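The chain that follows stands alone, in the form predicted alone, written as structure tokens.
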Amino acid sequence: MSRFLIRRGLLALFVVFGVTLVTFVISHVVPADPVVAYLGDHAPPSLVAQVRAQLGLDRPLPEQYLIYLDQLSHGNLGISIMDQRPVGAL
């Protein structure tokens, strides 16, 4: 019975890892730029770069993924671009 539970637990970890990886990749493959959507089309490049740095989008993808996992593990789903409120509250 314990072998079954261990296997199921490992499978669940694998599935969670896969789901987080797929959602992360999809969010980065989408052609829309979240910073431009947040600021608008006429935002100055200096402001775009500043917001990109604040959101961590200027970091390498593996580092962004680790930050994403850390934030998810703490229940932080980020801030909605449209409503400026925590996603968890929505």
Given for the second form:
Amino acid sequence: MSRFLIRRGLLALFVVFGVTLVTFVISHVVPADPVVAYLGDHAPPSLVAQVRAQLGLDRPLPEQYLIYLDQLSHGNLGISIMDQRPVGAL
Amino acid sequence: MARRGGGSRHTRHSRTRLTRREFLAITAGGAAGAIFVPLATEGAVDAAVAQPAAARPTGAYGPTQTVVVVHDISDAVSLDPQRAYEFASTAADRWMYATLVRFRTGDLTRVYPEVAHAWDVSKDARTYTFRLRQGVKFASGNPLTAADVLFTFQRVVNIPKDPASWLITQMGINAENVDEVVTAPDTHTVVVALPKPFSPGAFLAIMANPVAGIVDSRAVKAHMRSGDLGSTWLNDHSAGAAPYELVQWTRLVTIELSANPNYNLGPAPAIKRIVWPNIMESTVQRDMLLRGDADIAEGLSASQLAALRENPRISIAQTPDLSMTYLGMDVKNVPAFGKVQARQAVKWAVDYQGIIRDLLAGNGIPLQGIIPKGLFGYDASLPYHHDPAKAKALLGEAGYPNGFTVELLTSTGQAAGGISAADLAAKVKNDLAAVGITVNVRQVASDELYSTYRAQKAQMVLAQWSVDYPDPDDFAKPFGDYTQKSLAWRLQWYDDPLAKLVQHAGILENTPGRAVLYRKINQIEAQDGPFAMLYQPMVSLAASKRIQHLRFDPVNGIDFAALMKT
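May I ask for the structure of the form predicted together with its partner chain now, the form predicted alone having been displayed?
Let us now look at the entire complex, which starts with that chain.
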């Protein structure tokens, strides 16, 4: 029985890992740039670059993924850029 | 910036449903005695005033003191005036935050005193000295002094991820230099010494924008949380000196203001309470207006407006928006558009009258220059009309006698003037097909459209541009000066002499000499430019006849201070 639980537990870990990876990849392959979506049509490229850096979206993808996992493990889902509220509260 | 009407600039993402929490809030609101007012789509709004417990003072205001404006307010991201950059948020902030100067409704050619009773501009147009009125009070009762103006500037350049900040930072003001650039020699004088030349008209126009809305520094400083400069608190509270203050903002549900009891910049308005319920469907907006649940509808379609003209209980008010709908042609990604004759062929191929008459049903007016009607530098001439034969001849001259194929990117949403972008794209496709240009329309979400366009990866776009601040430079720069990396740059059209001309016109005051420069700029754009201007949309409001003195313009929006209701 305990072996079964351990096996299922380990399996669940893999599933959770896989789900986070899939979610992360999906959010990066959609054609719309989230920074442009947030700032709209008029913002000059300098502001786009500044906000991209403030959001950490200018860093390499693996690094962004690790940050995401780290924050997630602390229960931090981040702040919605569309309405500035913590995602966990939505 | 706070332009309203059919444009989609700020409608960055359409939300089709409420979050679970908001749904619960609406359904359980009354029962729980919470402050939520269930305004969603039905039920008399006036009746909803009588809500329990929360004991807001607004309950005291009767139907004739309350105005309900139905609109899609789902675009609002923040009500903090220094970061508000959407229709709904700027429209509300304009009535909660006083500015140094302001435009009077209907006159966008010059600014008038508001918090500043006078100002001097130095000879080199880089140093502005504002003298503040004595005795101005914030809604809190705190006095408004130069320290509040300084704090307001500091907020704009220091709030992280601020979509509105570029309005100020483009003038060379930033977090590093703000303390030297904006100073206060005494409690009622503010000096702004710009580090680089910038159009004086544009500078003053930006000072009238909500981004420069003066916040009560004492109130805001008391509510700052780690590095947010009070931004979070300003979503649920206001701290300004304008005629109204915030009662509540429930995201995706309602924004509600009530009269500021300490307002002393002008006479107290007759309307004591303004409510903007979030009504995204134009049919629901119309039904609420007809039932008397709403006083003014802002988002009706061109055909709904046409139908309401017959209704004796409704009046329609219109004014040209400071925006335009255009076709953009990328001069590198499409070899044919590299030829000026092919770009001109497109301009001759479009049936402008058909678009305005049949699609817009009058909810738009002709515009072929790059500066809309209502601004200095507007050019009323219409060099192009529907002439397919001429278009074909020009295509031959360009070396494309049999036409060519191009992909047209357009949004899945609305085009300005209350028509669907798909219908407009279909009309363009037909007009261009008649001269041999095959258009493949690709409809995408506007986020994707702008991402592609901004990356210089589009072939042809159907898009809108609208005012941020009412100065011709706000249009000439994006359309003409590619070094701004805006519209001309996105279409890879790099015209150095034109860019220089635009920069030069930008820093002049509204003199006849400046008008000559804009005439020249308009001519170059019409001849050579990669933009086929299609029309200038109208801002149209449908209002109950109970509403009197309905005055509005595309920058100030509705003048609530002048409004009366019977």
